[in-house]
Amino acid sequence: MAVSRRDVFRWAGAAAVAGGAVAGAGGVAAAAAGGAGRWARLRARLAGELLLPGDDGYEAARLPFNSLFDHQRPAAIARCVRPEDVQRSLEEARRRGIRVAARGGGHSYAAYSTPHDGLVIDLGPMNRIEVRPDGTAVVGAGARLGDVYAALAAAGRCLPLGNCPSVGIAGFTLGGGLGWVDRAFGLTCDRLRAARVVTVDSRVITAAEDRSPDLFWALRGGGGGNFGVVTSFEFATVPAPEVLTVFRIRFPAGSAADVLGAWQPWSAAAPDHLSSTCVVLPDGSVDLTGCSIGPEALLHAELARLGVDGPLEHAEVDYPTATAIMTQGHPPRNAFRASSRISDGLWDDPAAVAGTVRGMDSALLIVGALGGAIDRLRPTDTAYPHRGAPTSVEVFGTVGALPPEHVTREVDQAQVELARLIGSGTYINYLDPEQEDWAETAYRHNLRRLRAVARRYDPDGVLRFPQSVGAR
């Protein structure tokens, strides 16, 4: 059971903050009057709604999940209800040479899906979910993980997904999709069978193994917003497990070195049905959480190998209940800085790993077990390159009442040190503007091929943003 953001926010004392100034009524009215004329062409061609500054609903619609970027104000937000709306929006962006980005859930860590003075292609209304009798799930790109969980549970099906229900299925899948049952069922992108894509020249194509295979390869881990705008996905789901056992073990301050030293080799050797995560706090305490597919007897047998000596919180539950446990209690927005590193192998110095956040005011480590079904594919089978890596580490710092620049320094200091200690790999869904080596370390041996795909499908850089595949 990968740690829920509810726990991270509670442990770290999270508090959302609002950033940026809002123009006065006169300024908003003037901007709206001038902007409406410039956007009249697109507004007339959309079946959905076009929101401009000053329009009802614009202020709420423009806000990204990370409130540190509330100062970013898009010139327009196209609320797309069909692929043709996406086509018209891309045509307008090309014609006017403006920045454009697709947005599903708005959880881009650096708010790249909310371009300042640009056009947001908001896929939120395109959120229909259909679960077919054969178990294929057809999911609109605007669906959130919570909606997907609910639809799948009603059909008795399972797809490996993440913890936060408001995250969009699109960006989550396109970056790979690390979740709490991925050791059993693989990454979310591994379950992808086809994607409907609007290319930057406004063609609508289907990418699959036998249709546009280069694009299909890139969509499975190449990151959101790089090659076109996906409007829907087709996933191969699995039957929902009948019984799961979720658990939590708390270790006191100062125990992190010992816990990480024992946990990493144990988690790497654990059977595929068992996933776990360690949250390492600045005082050296650790919360070990996890999920085992099967009855609690299976879990206890594995924990005995770990040598756990302490109170164990656990519950044997059905799949809908396990999903509810994993996704409850998340705030609607937050202010944070985050980064990541992925381990090349077993750690030589777990005490040094734990020490990267020792005594910090905000930064903590979310250390997750990889392996299992993730490694059934080769590192070049999909754009996600980190097959064979045993562990991922997210450095997460909630701002709260702290100065954002202070939290940024802490997170950056920890990720730089982790690169020296465990390996330089990074997870593209945890985009960090401070991480200078992000392209080589997020995509590794797949970077050259990804850039070739980007040049083919977006030769003019219409979808370019600071950490896009085409950026250098």
Ligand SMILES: Cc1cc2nc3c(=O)[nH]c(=O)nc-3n(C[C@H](O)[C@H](O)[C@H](O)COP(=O)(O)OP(=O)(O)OC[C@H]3O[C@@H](n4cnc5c(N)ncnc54)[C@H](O)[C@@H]3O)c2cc1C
Second form
Amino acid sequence: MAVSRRDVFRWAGAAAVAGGAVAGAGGVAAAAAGGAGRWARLRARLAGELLLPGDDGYEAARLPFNSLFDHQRPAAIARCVRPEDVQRSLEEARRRGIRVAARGGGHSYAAYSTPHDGLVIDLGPMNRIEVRPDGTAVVGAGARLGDVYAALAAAGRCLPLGNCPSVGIAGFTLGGGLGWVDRAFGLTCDRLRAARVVTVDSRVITAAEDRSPDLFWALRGGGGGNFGVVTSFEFATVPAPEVLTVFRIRFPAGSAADVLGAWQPWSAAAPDHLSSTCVVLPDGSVDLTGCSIGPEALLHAELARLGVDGPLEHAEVDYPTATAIMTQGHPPRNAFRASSRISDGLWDDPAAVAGTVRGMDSALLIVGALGGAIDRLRPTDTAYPHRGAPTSVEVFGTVGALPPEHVTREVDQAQVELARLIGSGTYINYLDPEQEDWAETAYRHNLRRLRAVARRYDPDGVLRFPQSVGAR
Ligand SMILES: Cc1cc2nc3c(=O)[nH]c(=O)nc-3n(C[C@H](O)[C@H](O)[C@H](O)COP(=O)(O)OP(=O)(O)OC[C@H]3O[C@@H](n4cnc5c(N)ncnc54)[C@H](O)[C@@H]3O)c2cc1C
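Now that you have shown the form predicted on its own, what about the form predicted in complex with the named molecule?
Now the complete complex, all chains and molecules, led by this one.
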């Protein structure tokens, strides 16, 4: 069932009204006085802090990355320091029938880790990372990608991860995890070997290929917030590459049709060591960036086949430096609307694809090459279904001074048009609360099995949210 606009705005709109009331004069103090009593039981049972409206630290701790959702005010935030805190929090949520959500890095596009009037299970303090001599990394679910990059680099190891260092490893991995060396090493979830999970009935279990295999399958691409709360992940890392060449070519306004026309077949045929992304702006300019594992001569050989020319900036660097370059430039927070489509095959009309954002005020396209190691697994091997798809296109609109509805309209218009032009798949980590066909298109042939896993692990919909796999 598609989530309707009414459902989404029932949350966002009600939250805005209620949030305004709570934040009004005297509201915080009143809410705090009434709230503390109701939360005394949980507070006494936690080793970590419980933050309520009015407490020091509550205002900073509640904010999601996407500031369009700042009006959402959780009733309480449990800063968990151990799995038992997660167990106690889930018990409390079940006992009182309140909305509850886990939070890793807080980057959910629709702020689903910040339930209005609900309980946030904040894994932030559980961010320990251990890299074992055999290359296995045990990563606490509160770690951010930046922490993981740093700990692995210090041990000479690598995991395929994304571009924004403040994104949480939890939401990122559970949705799949697309990154800048994924064509060489696969999705982040492909390197997951086990996860510790607190189930909604507060059992602590390990999900792995040979233990709770249905849950383990679902955790690899089934999307954050479903099935249970992960407290730690165990990944098989690879040795960090010794030499990489990062590069950028900027093409001028009006060139997008030609650049995408050349880039698409080139990126699809590229060797696995080469990943690249085109950012297409409304004026038709293109920023092509990427990373080739190996010395610069390897990149030059590939670029000679690209078929469009532009001023090349590049650097042959070690892995920590490549990471620093590929993850730079993200603001600490942002107000944005976004959506995505994943292509069924090679698209026929690159000019039309570029045209989906032509002249828009905000929306741009982030067109990334998939394939390579991502396709070494079959579409049913993990819950991530898009094996074999050559490209992912994210539509991204920063709100800035524009009315949010205007940006929403632009993003929506572009994603509808892209579905017609390239295929209707969508990526669960770029979850769009406006997209009517999100469940079928994000999970495809895996949707039925995911729903069965959700029914098994969360039969009463304790973890439900407007775009959850199970009960909503
Ligand atoms: C600036 C930015 C850059 C991004 N770049 C990329 C990218 O390069 N590649 C990519 O694939 N994605 C990218 N994303 C998308 C990102 O992967 C998703 O938004 C992801 O869900 C964020 O995870 P989080 O832990 O930070 O978010 P949260 O908001 O904390 O969590 C997201 C969802 O997962 C649930 N969740 C969180 N922790 C747990 C847990 N421990 N157990 C169970 N459920 C949990 C939450 O309840 C919520 O539903 C980006 C997002 C942003 C905002």
